[in-house]
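Shown here is one chain on its own, the form predicted alone, set out as C-alpha cells.
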Amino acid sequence: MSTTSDHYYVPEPSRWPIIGASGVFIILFGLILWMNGVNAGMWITALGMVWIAYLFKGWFGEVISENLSGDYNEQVDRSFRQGMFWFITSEVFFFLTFFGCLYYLRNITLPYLGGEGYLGASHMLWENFTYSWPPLSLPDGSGYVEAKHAMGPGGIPLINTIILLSSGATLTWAHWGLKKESNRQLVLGLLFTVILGVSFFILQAYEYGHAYTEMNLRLDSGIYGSTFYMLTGFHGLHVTIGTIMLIVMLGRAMKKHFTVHNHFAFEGVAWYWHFVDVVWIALYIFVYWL
C-alpha cells in the first residue's frame, strides 16, 4: 500500500540483510580455503558470489518496485542522497589510505632505508641497497620475482585514461538528456558509457597479462609490484561494479523508469562513476607518470 506524501516510508521486516551477511561469509570462507590449497574453496567462493548476486537482484528489485509504486517522498529521497554521499566519502578515505601508503613508502621509508636524511639507515634491507623508485633490483635468493622495468604512462594506461574521461562526458550527456526529457539521449548516453567501461576493463586485463608474462611485474615483485596491483586492482574492481550499475540503469532507462523529478538511482550511479574517474586520474599521475 502506498503511503501519503507526508509520511516517511518504513519497509516491512526484510530477509535480505541476513542473506547478505551469509553471502559475504561464504565468499570469505571459500577464499580462505582456496588460498590454502583446498580445491573446494574455488566452488564455495563461486557459490557465495551467486548468493550475493541473488541478494542484489532481490533487494534492489524491491527498492525499485517501492519507488515506482509511489511509496517514497522527498524525505526518503534526501535519505538516499545522504546515504550515497557518506558511502562515496568512505570510498574516498579507502583510496586515500592506499595513496598515503604509497607516499609514505616513496618519500619516507625507502629513502630512510637507503641512507637519506638524519639518522638514515643505509643498507638495512640488504647489502649495497640504494633508494630509487620504483625499486626493481632485488637481492639474489630472496624468492621474489624481479621486474624488468616499470609501467610507463603511455600505451594502454594513456588509452584507458582517455576512455574513462570520455565515459564521464557521455554519462553527463545522458544526464542532460534526462533533464530535457529526451529518453533517447539518456539511453544512448548510458549505452556509450557502458561500452567505454567494458573497454577499460578489457584493456586493463590485457595490461595485467602483458605485465605478468612480458615484464615479470607480479605481486611478488617487491613493494612496487604489490602497490601497483593493489591500487590498480581495487580501482578496476570499482570500475567493474560501476559498469554493472550502469547496465542496470540502462535497462531501467529503456523501460522509462526515470523522470525529471524522480531519478536519484541514476544520479547516485553517476556520482559513483565520476568518483571512479577522479581516482583513476590520481592513479595515472602517481602510479604511472611520477
Given for the second form:
Amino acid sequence: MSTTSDHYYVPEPSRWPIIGASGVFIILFGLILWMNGVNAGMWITALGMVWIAYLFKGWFGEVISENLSGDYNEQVDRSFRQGMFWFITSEVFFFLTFFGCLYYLRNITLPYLGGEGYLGASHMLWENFTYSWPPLSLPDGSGYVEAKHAMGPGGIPLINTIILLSSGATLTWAHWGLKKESNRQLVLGLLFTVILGVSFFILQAYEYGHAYTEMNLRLDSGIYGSTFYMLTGFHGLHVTIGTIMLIVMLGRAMKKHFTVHNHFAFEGVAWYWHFVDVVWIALYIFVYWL
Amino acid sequence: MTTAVAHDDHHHGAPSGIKRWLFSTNHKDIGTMYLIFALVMLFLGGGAAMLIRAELYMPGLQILDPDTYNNMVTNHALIMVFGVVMPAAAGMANWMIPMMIGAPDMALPRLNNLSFWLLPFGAAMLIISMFAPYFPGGGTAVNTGWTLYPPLSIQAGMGMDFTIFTIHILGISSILASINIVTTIVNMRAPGMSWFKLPLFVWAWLLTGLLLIMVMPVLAGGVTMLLFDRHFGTAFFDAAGGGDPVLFQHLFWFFGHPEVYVLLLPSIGILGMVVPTFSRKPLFAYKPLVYSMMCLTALGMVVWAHHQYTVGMSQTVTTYFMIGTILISIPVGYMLFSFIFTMWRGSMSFETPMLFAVAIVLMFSFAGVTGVMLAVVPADLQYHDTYFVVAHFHYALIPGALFGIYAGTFYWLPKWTGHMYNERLGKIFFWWTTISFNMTFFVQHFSGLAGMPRRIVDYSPIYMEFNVISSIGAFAFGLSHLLFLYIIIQTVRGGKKAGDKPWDGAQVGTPGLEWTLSSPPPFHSFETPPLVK
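Next up, can you give the form predicted in complex with the partner chain of this protein, since the form predicted alone came first?
Expanding to the full complex; the earlier chain stays at the top.
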C-alpha cells in the first residue's frame, strides 16, 4: 500500500450492483420453474449462478485493486468491518430461527401431540402417538418416509466436530502469522484450514448419503428429518461458502496482499469461519447429542 | 455549527445519462430512485385497495371472484409494507442521513445501489405472482393474506413460490440497506457529531436498521421452511408429520410485530424534525425520547404472539404477551407527549408538514387506544379477525407510517429540489386525505364491533351502510394521491426558489447539518468532514 487517501473513498458509478440484483432474480426465477417441474428452470438457475460468479469476480476484483492502490483510509476499513459484523449478526438470527424451531417443536408441539398438558387435544386425533425425541414414528406417517434410526453423536459427527474446531485453531495460527509478518505461517495456516474445511464437506456429504440410503433418514422423514437437514444443510452451505472464501484468501495471501495494518478481507473471512464453527458446536449439542 | 463544503477536484459533478441512474453510487440519486419506486408502488398497492373497496361497496359478489379478491388483499398488504413504506423510509434515510451527520456518502455506496436494485426485481417477482394462476399448472392464486399462514399457503399454486421469493429478495434488500445505514450512522458521523447531537430521524433509523437486521432473517427462514414444506416433503408445519402450523405464526409474527415498528419509527423520526421546526422550540425531552425509542425497540421484539391469541396458546403465555403488549403503550405514549409538549407554548405555524404532524399525533393515539383494547386477551377473542382490527392497523399505519412519509416529503422537498411546493395545494391535499382517510376507516370500527369478518369477499347486508361510507371514503382517499403526484411533479419542475433553510424554524432543536447545504445540495456534499461544534 503506497499512500493512504485522506478522503473517504466514494466509488465511481459501478455496474456490479445491478448485475447482482438481476442475478438473484434469474436464479430464483429458474428455481421456481424447476421446482414446479419445468426442466428449463435448471438451466436458467445455472445461468444465474454463472452470472453471480462473474459478479463476485468482478466486484471483489475491483475492491481488491482499489485497496491495493491505497484508495481506502482507516475509516473505509472500519466501514467494512462494521458491515461484516452486522452481516454476521443477521446470519446469527437466521440460524436462531431454525434452533428456535427445534426448541419449539421438541418442547411444545410434540409433547402436545403426545397428549401432554391440558391443551393436548391432539390425543383425540392420533391416540397411539407417544412422544420421544427423536420421533421416528410419526402421528400419521402416511405422507412420509419414516426413518429407521436416529443420528447419534459418535462417529462422523464427532470427527467433524474435531475437524471444525481444529480448523478454527489453524486459522488463528494463520492470523498470528499475519500479525508477526510471517507470510509462510499465514499461507500454511490458511492451507490447513482449507484442507480441514474440504474434509468436513466430504465427510458431511458421505454422512448424508449414508443417512439417505441406509438409515432411511430423509428430508421427508417427518419432523426429525426436516429439522436435521434444515439445520445441518444450511450449516453445510455456510461451510461451503466459507471454504470458497478461504481459498480466495489463500490465493491472496500467496500474492502477499495482506499487511499487518491492512487485512480486513482476511479478518472478515476469519470471523465468518469462527461463526460457522460456533453454529456447528450448537448443532452438535442440540441436533446430534441431546 | 460551521461547515466547510470543500469541493474536491478529482470528483466531478454528476455523471450523465443511463450510467448515473443504473450504476449510481451517490446517496442522493439512490434516495431519489427509492422514493420514485415507492411512489410507483403506492399507486399499484392503492389500485389493489380500490378494487377491494369497489368489491365491498355492496354485499354480494361485484367485480372480483373470491380467489382474486384474497389475492388483492394479500398483495395490497405486501406492496404497501415492502414496496411503499419501507422503500420510502429508506429513500429518505439515503437522502438525509449522510447530509445530517456530515458524511460524504453512505458508508458502502455500491452496496447501497444493490439494496435499491433488488427492489424492482422483487417487485417484478411479486407482479408475476399475481399472474401465476394463468400459467399452465399455475394452481390457485396467493389467497392467504400477507401472513402466508399454512396450511393454506402450502396448498396455494405456483404464485406462492413467487411470493416467497419476493419476500426473500425484498428481505435481502432491506437487510443490506440496514447494514449500510447502521454502519453509516456509527462510522460516518462528522467530528463532533456526538450521539446526543444526532437528529431524531437518525436515531429512529439506527433503531429501525437494528430491528431489521434482527428480524428479517427470521422471516426469510420461515418462508424458506414453507417452501420446503411445499416442494421437498418436510413436515415443519404439518402436525401429521410432527410439525405445527402455529410454529409458522410464531415465526411470522416474530418478524411481523417488530416490522410494525420498522414502519413506524422512521415517521417518529420525521416528527422529531418537523414538530420543533414549526413550533420554533427545541424538542421537548430529547434524550428521554431517544431512550423511549430504544425501549420500544426492545419491547417490540418480545410481544409478537398477541397476534395469535386465538390459536390455543396456554393462559400463562397469553397473559405474558398481553402484559408485554400493554407495556408498549408507555414508551409510545411518552413519545406522543413529548411532541405535544414541544408544541406547547411554541410559536406554531401550520404549513403542510406540520399539519400532517399534528394529525399523526392525534390519529396515531387513536390507533394506540384501540391497540390497548386489542391487547387484552378476553376482549381480543371478540375482536379477532373483524374489521375492528382492520380499522386499528390502518389507523396505526396510515397516520403512523404513511402520513409521516408525507410530512417528510413536504418538509424536505424544498431541500431536495430547490423549489418550494405549492403551499395551497399542499394544504388541500392534507385536508382531502385526512378527511377521506377517517371516512374510510372510522366506520370500520363499528362494522368490526358489530362482527363483520375481515378478508371475506362478501358480507351480510346489515353491514352495508358502513361499507358504502367506507368505500366512498376510500375512493376519495385514492383520488387525493393524484394531487400528491401533481404537487411533486410541479415542485420538481419549478416553482418559487427555496433558500438553503426554507423553514425559518429549521435550526431549532437538534437538526443535523442538512440545512447548511444549498438547496438542492451539491452532487457530492461534505467530502471533507465538517467540524461540528
